[in-house]
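Given next, in structure tokens, is a single chain: the form predicted alone.
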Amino acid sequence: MTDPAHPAPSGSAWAAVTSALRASRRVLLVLHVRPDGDSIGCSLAVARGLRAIGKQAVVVSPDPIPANLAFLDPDRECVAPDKAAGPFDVALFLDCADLERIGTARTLLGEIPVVINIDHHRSNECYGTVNYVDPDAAACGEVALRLCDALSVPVDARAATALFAALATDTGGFRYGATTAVTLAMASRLRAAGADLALVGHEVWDSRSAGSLRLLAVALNSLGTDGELAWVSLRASDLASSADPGDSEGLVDYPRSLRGVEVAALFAADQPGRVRVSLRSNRRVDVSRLAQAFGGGGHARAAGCTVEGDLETVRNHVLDAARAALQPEGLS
């Protein structure tokens, strides 16, 4: 039943996914590389859907679940590009902004003839031979229940804890401006629906490696600031040292936290000549628009970017980019 709080989509491009959904008979979801809660929650949450109104449904990932996502795939139903076998009728993506963002699952596009490309960046470069993008969605979560509600698939208790752990991953824990009442009511019909609250907040926030402990300590000792700048460093062979990709995810919230600080900055050196770039903002600057000039994306208040180049000059090159926003006629 769709949520009174919040309206049904419309629209011809609405109809389309929902058109193409119906008359599917094997889907392929797929996740964007390092998936976040978002991609991996609204996935899997509307596989279940699908498969419980008689469709068969895939959900491939190109990079491993992160450890502290792990618990909203028990079954490991999330299987790497090369074990999906074909054909697929539809290809679904959620929460996924460009085609670059799909790695090694690129190579399974190329026999599918639907491609429905449901998003909530602003940033979306609509790949899809269908496109949804509602940008005034905290979280492709909103979007995904929206869906669940259109083709009229139960949403159970493991589904509601992956959707609302879409939802509050990607808001922060409700604690991102993007949150509306909207998105508070969302998580409260998926709470009344059985999403398990205490699993969620464990797994995602409390429940960390000896390796994510370690690269902590490695980047607050790498903490630099500069006015209402705050930025930390990882390389490569601090990367190296934790075992799971997901260990660094998180850190660019503690140069954030500084009092007095706008906009702060995560460079890691995760490949050699290359470094990923992690910003966020807290209430002025627009982050997705310098994550842009630097061939990214994102939201307002969080986006990244990979950046080619060694760390140092990488890192020099945002922050300048950084300081420019900050000035009063930079701010958006």
Contents of the next structure:
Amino acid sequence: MTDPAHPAPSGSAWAAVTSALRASRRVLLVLHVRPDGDSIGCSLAVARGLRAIGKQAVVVSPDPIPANLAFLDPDRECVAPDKAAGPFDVALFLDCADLERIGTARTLLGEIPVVINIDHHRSNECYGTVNYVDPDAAACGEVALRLCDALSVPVDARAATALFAALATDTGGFRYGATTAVTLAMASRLRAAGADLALVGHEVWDSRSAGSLRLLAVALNSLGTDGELAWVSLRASDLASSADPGDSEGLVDYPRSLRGVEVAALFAADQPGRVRVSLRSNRRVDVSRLAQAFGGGGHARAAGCTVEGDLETVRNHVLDAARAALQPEGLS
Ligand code: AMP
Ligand code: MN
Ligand code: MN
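For the form predicted in complex with adenosine monophosphate (AMP) instead of the form predicted alone, what are the coordinates?
Whole complex next, starting from this chain.
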């Protein structure tokens, strides 16, 4: 599985990651806030692999697992941070660009001597004692599979399904430009290892709750457009009526799908006085730079930030910045 544009990991950072994990006994794996398929899939697969080579592994999630990703954790092993009984000798972060993205799980870190940070976000802040970031990986799942190989841990059908879900969700079902020949070769290998593609496809994309369908209707009714910019907005009252925090996942893809749109945004007033903003672009604008201007981060085509203020004020600010980014001399 070689690709000159995307070589397998090597170098001192990778050697430090693998030797720290080989030497570990009890590893705490930490998901990011509002965990997605990449975060959950990577951590559950690697935790399973670590156990297969005699390590203890505990997975904590600062937020509940969204209903449409619960199938990845049939044993309900992802626990809230206050349920993780230490001590741990290694903390392992997969798909976490910065420590703010781990929310309440941060309190667990003080006592853990080795913090391994493995990621694929270009904006990663290298907060670990050991850091390995591959911005060319379409999903952190690619690095997680290489980690399993480097540690000689088996990838059984359940781990393969988890890693396949990581790859498939971060690439929008292998549609986004970040998908490489390596991504597809890994997906093929995971399928051969027993990954249940139909289960992933059905659970992730074809099993919506009634709440999420209603929220979709609200979002579509809020559609705003201005040239190459399109957005949808969810008020606090819209979100309060939705049962699952994952219900707003993917809604930003609707304004993004509008023909001629380059930058799409979702504004979700999910807490009093603050708005969660999801940003997407289709071809040109680097929305991670846009998100970073508001204290967030992410990737060139998918990024996000959480901004203090009421829905209308935040929306106006972010849309103004997006309009500037869309100018020929703007962020790209
Ligand atoms: P989302 O729009 O929530 O699906 O997030 C898209 C991408 O942006 C993901 O890669 C996230 O890691 C990143 N992201 C979202 N929100 C934030 C934030 N508040 N800070 C940093 N990165 C974020
Ligand atoms: Mn993620
Ligand atoms: Mn990811």
